[in-house]
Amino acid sequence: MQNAGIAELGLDWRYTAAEVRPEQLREAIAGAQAMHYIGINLTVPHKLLALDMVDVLDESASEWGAVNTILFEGQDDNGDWRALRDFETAPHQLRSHGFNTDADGITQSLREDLGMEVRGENVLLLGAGGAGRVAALKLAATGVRQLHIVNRTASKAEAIAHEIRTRFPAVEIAVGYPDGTDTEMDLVLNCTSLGLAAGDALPLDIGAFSLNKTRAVYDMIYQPAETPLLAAARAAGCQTANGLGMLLHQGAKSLEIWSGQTVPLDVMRAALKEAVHGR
């Protein structure tokens, strides 16, 4: 998706992959930032771990909570700092700069997969981890009714709850399955890794909720394409979507972030549908 991306937009860069272990990755931010890498994304576990790591951060990374974008700036002899796409020759003064582009991602998904606007909807969301905490925060400043957290650990999922409280007190917030049998949802939110693998529980539990009081489920795995959830969910009639569309465009944000130009959305959404779905 992102060479795809590089490719027509016609920079000579390339987008690769390393394994990092989370105790060597500000040794890995830092080596990228001396080797004057334009840019890096940040998967789990590190999105949390780079908060304290990156030298200043943008106003997506501190309002979510996580950075998963970083671009490397250098100092020019004005003393401002620019990217470092902008630099001929490397410049002496470094840093590096965070940001969080999964956010917008979630919401544009959901509007483009869903048609849903995520203004006044009552949403299930299962999961307090990195990416839940994100969604569930995003999904309250753009301002749901009513948000249920539901996680294995409550405590996880009763802090987020304490945050939204504090910052959207315009959102009803509460941790667990809703109450009643007739109570219902606009939508079910997996943000957990359950169903990624071959033989995973449901992340839902159904007979505290079923799937037939929602009309849609989105579930933010992507391979496989359709997780057990989501086929449960289809066999109800809810509309259904995987995370595929976050993926795009968390993605194609970051290099927004990088080139400074507009990128070319259709050509990284083929390709990404080509390498993880082959089509």
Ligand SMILES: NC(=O)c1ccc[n+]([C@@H]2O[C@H](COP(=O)([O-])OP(=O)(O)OC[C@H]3O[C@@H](n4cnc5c(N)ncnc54)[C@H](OP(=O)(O)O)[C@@H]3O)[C@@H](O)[C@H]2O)c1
Second form
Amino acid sequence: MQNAGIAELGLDWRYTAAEVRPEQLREAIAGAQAMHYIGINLTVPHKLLALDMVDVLDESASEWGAVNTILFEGQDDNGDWRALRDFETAPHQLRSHGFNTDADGITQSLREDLGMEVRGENVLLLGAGGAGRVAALKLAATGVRQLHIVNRTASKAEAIAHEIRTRFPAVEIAVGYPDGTDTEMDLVLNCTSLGLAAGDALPLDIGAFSLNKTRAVYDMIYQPAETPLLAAARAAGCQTANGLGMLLHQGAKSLEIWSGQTVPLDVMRAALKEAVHGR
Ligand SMILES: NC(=O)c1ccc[n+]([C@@H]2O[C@H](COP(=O)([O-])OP(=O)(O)OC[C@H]3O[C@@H](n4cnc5c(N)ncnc54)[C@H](OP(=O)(O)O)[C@@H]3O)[C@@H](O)[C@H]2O)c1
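Shown: the form predicted on its own; wanted: the form predicted together with the ligand:
Every chain and every other molecule in the complex is listed next, the one we just looked at coming first.
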């Protein structure tokens, strides 16, 4: 996806993957900076650790409490910090600038794949790990009306609910399934990892909440393309979408930060589909 976008933009860059142990993350970031990398993406478990390791945090990273994108910058002769892509010779002073593009990826994909604006909607969110936390906060910031959070470890859902009550008091937030058999939700959003492995249980207790009572189901998992939850939702007549759109949009936003250009979304989408699903 990134290399297809980079090629389409005519940039002489390469996107590569590297495995880094958490205890060496600081050295890895410093090493990439010293080698004048344009930037890096970070994934689990580095997104939280990097908060304390970058020199400057963009509002997107401080707001959601995680860094998934770093832009390396240099200081020009006027003392201004600019992306390394703008320098012809390597600047002496360098710094790392941390961003988060995951949160916007979620709402953009909900809009594009399910036609859902989130504002004023009622959402049942499953999971309270890293992705669940960012999704819950982003939905709250976007003006969700009711948000129910269900998680195996209830204390993690409680901690997110507490943060939302403090930061977004207009949101009706609850931990657990909606009460009553007639409570309808606009969206069930799976942010657990249940569905990744064959034979996983459903992330939703259908005794506690029936899929007939929701309009749409979004699963952050994109491999398999149709998880058992999405298959059950389709059978129940719900609109469905998997997490490929979220992956696309967070990556596209990263490339936009690195390149400073509007990115070729269709080219990136096609490359991502080809890479993940072979079509
Ligand atoms: N589409 C995308 O771009 C994108 C981006 C990020 C993540 N994701 C996907 O989102 C999912 C969560 O990622 P994450 O980063 O939030 O992971 P994480 O921090 O490890 O959280 C995992 C979540 O799944 C729950 N869970 C795991 N095993 C379970 C089980 N056996 N029974 C019940 N609940 C279980 C955990 O519950 P406990 O808290 O009780 O452990 C927690 O809520 C993954 O599938 C990941 O691939 C997709």
